[in-house]
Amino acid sequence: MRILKFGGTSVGSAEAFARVAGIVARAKEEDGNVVVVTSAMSGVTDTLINAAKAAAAGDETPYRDARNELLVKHQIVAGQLIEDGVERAALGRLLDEKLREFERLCQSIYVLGELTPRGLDVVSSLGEQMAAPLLAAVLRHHGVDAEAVDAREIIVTDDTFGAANPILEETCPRVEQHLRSLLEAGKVPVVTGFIAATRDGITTTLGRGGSDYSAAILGACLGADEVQIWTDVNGILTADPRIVPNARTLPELSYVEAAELAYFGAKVLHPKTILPAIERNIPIRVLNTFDPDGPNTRIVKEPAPVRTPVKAITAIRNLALITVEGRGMMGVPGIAARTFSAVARTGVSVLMISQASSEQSICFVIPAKDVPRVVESLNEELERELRRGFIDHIWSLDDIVIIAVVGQAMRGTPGIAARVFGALGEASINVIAIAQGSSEVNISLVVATTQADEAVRRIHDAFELHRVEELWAPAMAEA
């Protein structure tokens, strides 16, 4: 069995649409059960979004085009992909119900002049809501047997909103009783992305590019023996190839190498996507629909041992260094903790946590627009300290990246940081702030915005990773 995951862009247009149905008529064809999961089509759920958000601020011109243009934009697809009358007009009727939904939602937003968390999850949920009954049909058309299935039937989360936490022990008994009997009649289940409910029927997501985590979530469920992810790209490369133009596609990698990039900014996985196939053991495949024959990445357990110990490097960027500086501070216990203490309040995330052996300063990293409301925590948290010189001040520098080195190999490997540190000192590139986690995974290091490509380029270089097929093919045949 497997899970086909189809992001935006991969049901972005009626072209699209087109590519996706053959994709899926050949998987069907070779392996005989298929589930399919679809996001939005591609801006969809920005419009959606910033059309509530303009709602909830006084204007209600956003959400009345954005039903207008929606509604041609699926209708468009079907137009163009489904000959069926009869099929087309009942599309249209669902589609028009979800776009009527949309526009009393957002009156009622305009009207309170607020958008809850709650809200914005019942707003953003509609684009997958219009695309699956949109993507099965146009299987239908072309001669698969394919079926829309809501996921907040099956898929049951905690109230997180907006980035909503499964529970797998309800949720699984669902998918096998729905998805299977649909299996087994021959159909091809088309799941709603992104979205999910809580046991009271509450609809939540499970965050942006959630669509993923989903695929995973129904996999690990069905015991699937891979979980795809179709995307617009090549599998995960190298490096981003906007930045590195000779960046090459990943062949293979470990769930941990792929958790990194993921959180450090891989924008092509979700970074929970992983987790579910990690406690079933489920490959997962990373492919482009626009190329569905081209190199794709394969994310597994353990992957064949390669011949470098570096395979990735991505970056995070819009970001601030926090550093909390005293000589006061040294000796003195508790200041990490309540420093972390006072963050953890805010409900901002620390991203990557630097401190000098000297203890007279903790540093870490938080997206740049989280800034006030840290810096403004910390100093009331820690005002006694301020007061008696105990720390000397509380301070943030703007416009950082996180460029993350990752590969498994690198434990146990002497010598990587001084080629990584090597190559950044060769180009004159400061290097703000360290940190390598106990894993020995991944190296972490912050550098100013202007400086953050060049780094990039310059450790790819250093590790030769252009030479990807070099380096794969002859450690694969020996494994």
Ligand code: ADP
Contents of the next structure:
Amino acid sequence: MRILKFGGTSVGSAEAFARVAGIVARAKEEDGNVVVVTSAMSGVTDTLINAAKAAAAGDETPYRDARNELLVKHQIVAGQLIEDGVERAALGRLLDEKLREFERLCQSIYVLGELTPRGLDVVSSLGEQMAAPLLAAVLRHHGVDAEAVDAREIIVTDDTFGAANPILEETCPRVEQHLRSLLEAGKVPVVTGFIAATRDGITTTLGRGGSDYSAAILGACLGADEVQIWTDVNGILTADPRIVPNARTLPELSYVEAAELAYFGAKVLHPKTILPAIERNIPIRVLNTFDPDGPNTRIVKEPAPVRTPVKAITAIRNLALITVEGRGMMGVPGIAARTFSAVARTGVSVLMISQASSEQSICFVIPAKDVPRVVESLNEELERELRRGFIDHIWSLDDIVIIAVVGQAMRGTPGIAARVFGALGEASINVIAIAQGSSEVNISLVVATTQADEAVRRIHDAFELHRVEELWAPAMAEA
Ligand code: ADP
Ligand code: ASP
Ligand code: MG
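With the form predicted alone already on screen, would you show the form predicted in complex with adenosine-5'-diphosphate?
Whole complex next, starting from this chain.
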């Protein structure tokens, strides 16, 4: 059994839908059991969210415009790809119903002048609710017996709106029951990605880009042979192709490497996607909808050894480096613990902690948008130390980027850090902070936003990652 997940651009136009239909039909031929997961059409989730935010801020125009824009966007696909009048009319009614709901929701948000995370999840879930029935209808038109499934019926999460956590013990029996009977009837379920519901049926979302995670959850529950993430690039590349033009497809990655890359900004995969796959040891493959037979990436437990210690470079943006500094901190026990509990109380997650050689400062990286709350919480917690002068100041350095250099074979290969810093030194790129994960799968460093792209390119060059064919020739051939 295979799970095929299609991202926003893969369902971004009538032409893309037609390609998806071809891919699904082929998969169904090769392997009778196929489950499809779809994202909203590209740009739709952004439009929904922006309209709801504008409504909360007192502007009705964006949601009124969005309603028509979204109707047309979906209807163009239906118009071009579905000939059956009855199907088209049914779809038209469904789109109309969802968009009315959107308008009603935005009206109340406008009246209340407030948008809660819970409300935002309801609004942003509508894109997938329109895309799945549309894709199912397109598939039927292409001779694939497909049926749309609303994931809110089968994926159960907690109520962390905007980044809900699935409860597998409750999800899997539902998935098994609902999808298995469709599969047994020879159908292809087309499940909405990204969205889910609490035990009480309240709509949640898994976080932006969360359809990948949906696919992995379903794959784990059903014990799929492979979870396929179909996107707009040839798999996971040695770096973001928008930054490094000569980036190449990575043939194989381990779960840990893929997780590190996703966590540190490789948008191609939602960071939590790997978790359910590891649990059930299910391979994930990342492929290009627009080049289905082209190079792709397989993510497995134990990839074959390769001739390069470093596999890929990523960058994560919009961050700030917080420093708690003071000569009086030296030897005072508990400051680090209190610093991090103060951060933890804000609910903000720390992306990286830098190792300072002295005890005079503690530095860590957080998302830039969270700086005010975190600094406020630190000032409260450390108020006494600040007053007594044990801590001189707490400050934030904005406009920074974490660059992560990832590869499992870095462990035990000497000289990696020297090569990284040498490459950056030559380009006069200033490294503001560094950290090496305890896993040694990753070296992360902080640079200024203005130097980030150049830093990624320099490190990519230093390890000659564009020579992926040679680097990946099985290490055995070397002997
Ligand atoms: P989808 O809509 O299919 O989920 P996304 O936009 O979420 O697609 O992810 C695909 C994009 O991720 C690519 O178009 C690419 O620009 C970006 N990306 C960032 N880093 C990488 C990388 N290392 N390899 C491949 N793509 C990457
Ligand atoms: N449509 C959602 C988003 O834009 C989920 C996804 O694309 O995976 O974030
Ligand atoms: Mg995505």
